[in-house]
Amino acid sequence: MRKGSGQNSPDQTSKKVLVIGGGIAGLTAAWELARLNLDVELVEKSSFLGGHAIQFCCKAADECQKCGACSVEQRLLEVIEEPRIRVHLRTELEGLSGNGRFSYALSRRPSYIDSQKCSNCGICFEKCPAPGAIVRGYSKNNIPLYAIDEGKCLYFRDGNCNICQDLCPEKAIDLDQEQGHVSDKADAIVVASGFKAFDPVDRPRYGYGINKNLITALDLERMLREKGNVVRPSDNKAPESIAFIQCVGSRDHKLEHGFCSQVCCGYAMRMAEAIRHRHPEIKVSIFYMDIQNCGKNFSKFYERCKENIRFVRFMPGDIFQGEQDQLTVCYGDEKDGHAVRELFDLVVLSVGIMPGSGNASLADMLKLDLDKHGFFASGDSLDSTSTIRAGVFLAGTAQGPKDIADSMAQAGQAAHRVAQYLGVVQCPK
């Protein structure tokens, strides 16, 4: 294990920073707090540090597109390694009281399976007789690499099977541990709670769930780190043609959701850059309401996408299962708006990021004030890491829109705002 950073002056031995979200934002804020000798309590309602973004595959064609995937590995290492970061997996937020010096209860559910004693060997996993009941990690730095789903485990159904409890050869798995809590205080809360991606099937004239070569964005990153390879899920057979779809569900005002997610165009181009990069033969088309600049040297890489990547300005109206399972993309065309029924053999839907499902209840616990969207609302202009309650900051997604890159920007920033608030550094003049 890593050692912490620098040396202990005695008013910061006791100064203590609960971060709460394990994404990359959390990561990131833990992580730079720790640099700066401060304790930090990292909570993750999941049973896995990362986040979205851990589930990421890397972009790179000839060269690095710059995606942050290889940044979210890293960080969770770092994180893992940091002594002075205490990691709460599958534990939440139940209770906070205080000002300046906040008391805080934790309620976490059971883990059954022991970090220390877990080898990640696998056997629970391949044995399992319940689809999905075993669940495994999306890093090979995830600790443990796997975790069990009360909802799909046959034991807590009839409690009938418990062959990954008998079988675990470090005997690891409890599957009778119960719900525990933990109570502390913290001298400042570091809110990176993350996002929730948007859920297709509200948009159901697209037939996600139904068509069966119809999968999100997110579907296609899991895939790709997976097998390392494209496949349309119903044959498991290389796509000859890919649509992606921008938008689904942001910039949709029927939801209420005019705002940009401000990384699906760039995610987009990467992935079709990157798809293109090793498989040349299959043709990428992108339908699209407008491109939102994605970083440095957009224009550039802009005009090299669109030598090898069709973009298609009109967003399709519907989508239809078609023969051999291809699907049928209804659009109008941009010049003169007469409809076009295309086929493609997978089609992928760019879905937006929306505001976390516990937002509401959150930002209750912890006095804090959300903008007309949902996400949490900054109380300075200025500083988007700023909260109206003091000794509570913002990071990442929580606070809206942003991609891996700016994700981290801030949650290094709300970690030195949160050490100006404790004095651990001094204000600049």
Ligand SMILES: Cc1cc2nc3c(=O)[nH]c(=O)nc-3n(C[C@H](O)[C@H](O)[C@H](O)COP(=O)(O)OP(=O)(O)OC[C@H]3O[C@@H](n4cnc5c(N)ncnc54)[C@H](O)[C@@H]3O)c2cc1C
Second form
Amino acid sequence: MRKGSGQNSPDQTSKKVLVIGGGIAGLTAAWELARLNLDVELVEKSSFLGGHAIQFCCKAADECQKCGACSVEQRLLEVIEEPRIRVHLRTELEGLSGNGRFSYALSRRPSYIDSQKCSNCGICFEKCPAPGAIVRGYSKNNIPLYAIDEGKCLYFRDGNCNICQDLCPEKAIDLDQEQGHVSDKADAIVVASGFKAFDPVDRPRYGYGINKNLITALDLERMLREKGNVVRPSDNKAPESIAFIQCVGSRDHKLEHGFCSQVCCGYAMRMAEAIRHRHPEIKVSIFYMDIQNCGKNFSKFYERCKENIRFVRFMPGDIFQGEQDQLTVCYGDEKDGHAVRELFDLVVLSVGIMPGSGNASLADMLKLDLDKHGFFASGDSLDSTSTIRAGVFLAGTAQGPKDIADSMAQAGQAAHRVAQYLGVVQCPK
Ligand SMILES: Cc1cc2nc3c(=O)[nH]c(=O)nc-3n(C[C@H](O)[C@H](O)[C@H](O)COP(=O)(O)OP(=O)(O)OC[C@H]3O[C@@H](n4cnc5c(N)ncnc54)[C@H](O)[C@@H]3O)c2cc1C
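Okay, that one was the form predicted alone. Can I see the form predicted together with this ligand too?
Up next: the whole complex, starting with the chain shown before.
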């Protein structure tokens, strides 16, 4: 059971660290800090912990493909069971002052659903008349598993619908809750506010949002996680052919995103392998510029992928609606560049990792620098967790694109740096 705010920390004399962001980097930093006997206030602005990665599917084929998705579930469980960590959902930093010992203010949107009372029965989700007003999280370890989206809830439109509140057998829902504010002090801060996935609406030539069977890799992750298999959104039938388009939003100088997102080649190949493993009849093609080395044993993995997946080294120009809800992908032949048009049942855009949309305001509040792309800048080229402000550290994709394993590794390092800074552990001589 999640610990409610206001509960005493186990050791009143121990130092306290504020961790901003409850994705895999923030969860890992919080957990590692707790293991170093530090108290942690973990602040997450959304209704659920786990960030992007909690939405990912397992990509195992014949064997585990080390996509890292399961490590997020595991870490989430460890965090909610750790008494030194207090979780604040739907909460954001609204002010910070001081040096060395920071005074901070948090603003908390109402949760409406009491995590202590909710039994995750799901009646609110089933009976809600407004689509999308009750949101379900991806992990059963998120407590509660359900949240209310005020933008879609009818109660917040005209006050006329109380169905969820009336039907909840545990009386866990209170739609009249008000915003809260909390002030406290922290001895150090870890910024783990993550990234924003590239929104392909900013690249209109692909027609995202117009063609139903053109989805992003995040949409595919969620589909595989929720349904366990891949279908065409237009008719819920299994596709016969899928095209992955790489570098959507990354390495795009027109958008001033010249950087590589580091993770897209790896996730697209693993997803393609997982799909082919479940449905060997589906033909998968990957359109790419360059394949990035994505980790240990990469060459072996790439060679294995080439046996099942067609790799086309050409970035498609246009994609438009063909017959029977198929999509026509226009590209150039790899050898002589002549124009090719090919039909696919499903097209997946491998969207990249972009700086978080709140980075500028958070950096302003924390008096930190951003790099030229908009990620949080490290204060020391030898230590990516450091910042220009003493006592404030970085973890995960807030600092730049990286995968789950690297986000966890950097978060562990950030926790260690915090402990050194606070004198809890000594620098090795
Ligand atoms: C389509 C796609 C597929 C991917 N697939 C894989 C894969 O298979 N394997 C892999 O290793 N990596 C994969 N990645 C990369 C992976 O998503 C990241 O490595 C990982 O999610 C980074 O975690 P994070 O905690 O840094 O950021 P996030 O997951 O973005 O978490 C940040 C959290 O901070 C919260 N937050 C933001 N701002 C604030 C604020 N001001 N206050 C409080 N909270 C805040 C956010 O709500 C969020 O919960 C993929 C990426 C994409 C885009």
